[in-house]
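There is one chain below, alone, in structure tokens, taken in the form predicted on its own.
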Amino acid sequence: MILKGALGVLLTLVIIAAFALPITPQPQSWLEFPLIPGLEEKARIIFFHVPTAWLSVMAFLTSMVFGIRYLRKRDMLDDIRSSSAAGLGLLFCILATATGAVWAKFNWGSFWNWDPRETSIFVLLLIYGAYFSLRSAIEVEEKRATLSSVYSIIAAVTVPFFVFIMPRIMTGLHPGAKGDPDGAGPVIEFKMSPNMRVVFFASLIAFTLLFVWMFTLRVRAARLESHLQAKG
């Protein structure tokens, strides 16, 4: 109860400052975010697509983390818990790329454009979709476990090089990808004012208890659907 209290009143504060302060070119006080050259309104977007570009990495980090405790004890609640953080990877993935598409369309005129930072969330998509078709395509338990286990590894291992290293060596139209003349762009450098730092970090937070909140729910699905699947 406390978490989801602290969570809704935290992302209510982050909605309502990221939509309804104003964005002017000399700010006149704290509750104005000064103008972003090259993104004007459409700097507000920060607040929502990096948070769940970064809970995709962390959700895909943690489905790796449990499936390498499952093959250490063989404890099928890790291989759920595995399962379930992946799960959630790829659902903040599908968001990330639909809010960076929605960007895209406003920024670069289209809504796909086949950027390296695009063509590599594609690729994890993709990557992470092929870990479902395996899982429902695996009846033994124990066997699915292991299968999944492995490949959750493997696939964990590529998150890295597609989401941070990839789109920074290749040319491209993102923020921060090779010879962008501003840098590595605004949220890598911090490029920001400190009032959209911190509305910028307390979006990162309330994502970050989203994760928390909806990872700890689905864990307990998941092992009531188990339960009830032995009994029957």
Second form
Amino acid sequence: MILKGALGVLLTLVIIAAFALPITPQPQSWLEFPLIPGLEEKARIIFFHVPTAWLSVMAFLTSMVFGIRYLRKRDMLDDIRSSSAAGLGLLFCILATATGAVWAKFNWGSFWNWDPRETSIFVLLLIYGAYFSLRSAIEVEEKRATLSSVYSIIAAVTVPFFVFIMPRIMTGLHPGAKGDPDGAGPVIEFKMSPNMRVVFFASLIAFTLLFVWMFTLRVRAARLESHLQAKG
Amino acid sequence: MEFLAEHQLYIVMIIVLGIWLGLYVYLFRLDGRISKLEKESRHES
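Same protein, the form predicted together with the partner chain this time rather than the form predicted on its own?
First the chain shown before, then all remaining chains and molecules of the complex.
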């Protein structure tokens, strides 16, 4: 209850700070963000775009962990957890793609450019889209759980490659790509001022809490559903 | 109104806050309903 209240307040404050604090070339106080050349007002998207992308990675890895647990213990609850995490991962991945496309429209001129970063997230969406096609194609519960657990492990192995490696070893427009004059590290490390980092990490915590809440709700609902189905 | 016309970013902020409030209320109510169903199912078994 306290965590839910904290989440409500925290994300509300993050949204207010992300939009209401002015961006100026020479900040005079803690309540002003510095102007990042090339990003300007569009820098505000970082507070929402990066946490959604980060959470999709976390969710895919969570899906893998519960996939491994299912294969070891054969507990159907772990399969429910694994698929719930993959579902949320796909949702956050779509959100990251959508927020990235909006940003690309105003920074690069069009919603979609097939930049290495965009291509890699598109492939990731296809991989996890296929996960749900696989699940819906198998009717026998145990077989579905086993196959989708194995698939979730293989799929999660590709995640670091598509999110962290491929966009950095190829030349692209996305910040942090090969050829970026500021280096190939995460944007937060070299471009954000301390006050931007506070809002950014607060956003990361808030989004993580939101993910945990949504995840537990999905698992509880799925568990209730399987209880009701078992009763007939 | 003149203030909002000059600072259009605040309109975006209000819309985002509205979406967040809607999502929060939805999740809160869903949480309550699931808790109720869990209680009922525990009583039945």
